[in-house]
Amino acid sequence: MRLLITGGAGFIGSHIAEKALAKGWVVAVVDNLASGRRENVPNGSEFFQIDIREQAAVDTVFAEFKPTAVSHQAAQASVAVSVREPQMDAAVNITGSLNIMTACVANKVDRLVFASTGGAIYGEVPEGIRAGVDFDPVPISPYACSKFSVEKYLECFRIEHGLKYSVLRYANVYGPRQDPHGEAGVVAIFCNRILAGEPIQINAKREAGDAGCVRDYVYIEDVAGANIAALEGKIPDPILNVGTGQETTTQQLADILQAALGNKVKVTPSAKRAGDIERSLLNADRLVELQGDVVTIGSGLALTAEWFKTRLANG
């Protein structure tokens, strides 16, 4: 297989990287490196350094590398930006991802996954709800709207064009190489403050206090596996969530990661942030039926901080 991965020098895309070069595959990363790190792109990959809102960038990477498969990770990820820039988040996210889709059926490329959120798709998950790949969307941020507009192209496009597709709805992933920004920044954000001894924060559900907003942490090893049983096509699905079900606050993620970390710190406690969504929790029974069981939030965060803790040792 010959893989182009767009995103391939974030967090999540150089994790997919290294899976694909690990199973013998030819791999090429594109990224513009406004969020990614040069240093994240596995050696043994190609790198192109473009901008995905660029057809014409685009364009020339396709007919360069000739892809057999695309993982599309590259994204404006960001709710808080979204909603302060939605013309860039709309050019990055749609036309940008566009542009991958009209270069894949232009270049008769044999599949595209794209990295889709389930955390911001569904909106408020009701109490005793899991949201599965049923439940009505509620995209309410610019961020939310633009992933949910790119899953409805795809739609469109293998319709007209026969692009065959997957689509993943992530939870809030985390794990070793997090950037702090993004949906899931709160737990790069708690293990950089929690080892510099500073406070951390918890923005609440409701009122300062309370234990904060509920979501669904998967770790960045299970996104990455199903990002590359996608493209083996081993998921029919055209729509997967990609998730744990399993409901932690931000009290607990802040505890896990202090007894994990070694260190206590100051908790502050804060209003709600305009926009938060109160609980988000996907069902993954069906990650769990194809996949295998997930890694559990107690045992992904303790990697994760050995990770945080190992970087700042080594400087």
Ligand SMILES: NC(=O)c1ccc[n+]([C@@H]2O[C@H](COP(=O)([O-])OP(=O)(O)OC[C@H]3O[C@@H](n4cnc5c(N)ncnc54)[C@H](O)[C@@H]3O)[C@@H](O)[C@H]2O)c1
Second form
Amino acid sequence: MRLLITGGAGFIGSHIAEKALAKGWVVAVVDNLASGRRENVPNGSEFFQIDIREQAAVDTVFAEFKPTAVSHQAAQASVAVSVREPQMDAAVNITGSLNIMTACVANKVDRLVFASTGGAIYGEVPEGIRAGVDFDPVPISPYACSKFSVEKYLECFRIEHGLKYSVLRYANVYGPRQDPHGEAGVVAIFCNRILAGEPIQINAKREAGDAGCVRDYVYIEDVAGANIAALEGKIPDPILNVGTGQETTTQQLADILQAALGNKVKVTPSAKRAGDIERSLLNADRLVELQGDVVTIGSGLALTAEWFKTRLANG
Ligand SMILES: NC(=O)c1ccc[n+]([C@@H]2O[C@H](COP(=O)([O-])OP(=O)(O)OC[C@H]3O[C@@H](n4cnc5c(N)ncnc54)[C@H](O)[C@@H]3O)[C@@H](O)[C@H]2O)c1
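Now show me the form predicted in complex with the named molecule, since the one above was the form predicted on its own.
Everything in the complex follows now, all chains and molecules, and the chain you saw is the first one.
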């Protein structure tokens, strides 16, 4: 396998790169380092610093590296930024994705795996429900709109050009190397603040003082593993939720992380943030059926806390 990973200098892409190298695949990373870091790109992978908005640059990389599979992780990944700069979000997430898809078709790439979002695409998920892939998407941010539209383009490219693809709708992904600005950024923010002995804030689900919003936090290993399985053609479904189906409030997250990091800090209740989805929860039964059990929030947060602790200790 010759795997090209876009966004491979970022959180999720760099974990996919590590797993792919461990399988003996030839790996190349494309990233413009907008939010990613060069040091995240694992040794042994080729690195192309280009912007996926530039079709000519994308074409040159494909011609040079000749990928047989592509894992498309590069994105403007912040909901807040997408609200402030919807044109920029669309340029990276839609036009950039179209550049990758066009290059995949032109170079007869066997399979394209696309990082979509279960955390944002379904909108509010009512109490008692876990959103399955049959749940009607209600994209309520430019970011969710751009991800949803790429899903539609992929189906269109399959029909028009025979492009084989897998869409993975991630829940809120957390783990080592995560960025505080991503969809599960709260885990990184809490780890850094708890370790520094600084207060943490619980943004309300509805009213200040409640337990905060409900999220489905999925550990990075499960996300990277689902990507590898999809690249190997082991995920027959065109769209798959990658989550845990387990709901966690921000308060629960704060409690688990303080215990894992062995430090108690002041917890400040705060008002609801405009635009925050109150409850997001995925039905991940199909992922478990295909890939086996997922990492529980307790184990995943313990591993993540350990990584943040070690990073602090090493300066
Ligand atoms: N982290 C989550 O919880 C989460 C949840 C759902 C979906 N996703 C999606 O997963 C993917 C990876 O997210 P992440 O958390 O690793 O984010 P990240 O910001 O760490 O990684 C994204 C990478 O894309 C690169 N990039 C951005 N714009 C680019 C451009 N124009 N050209 C080339 N490279 C560019 C960045 O430099 C970065 O390295 C994204 O597509 C994101 O939308 C993430």
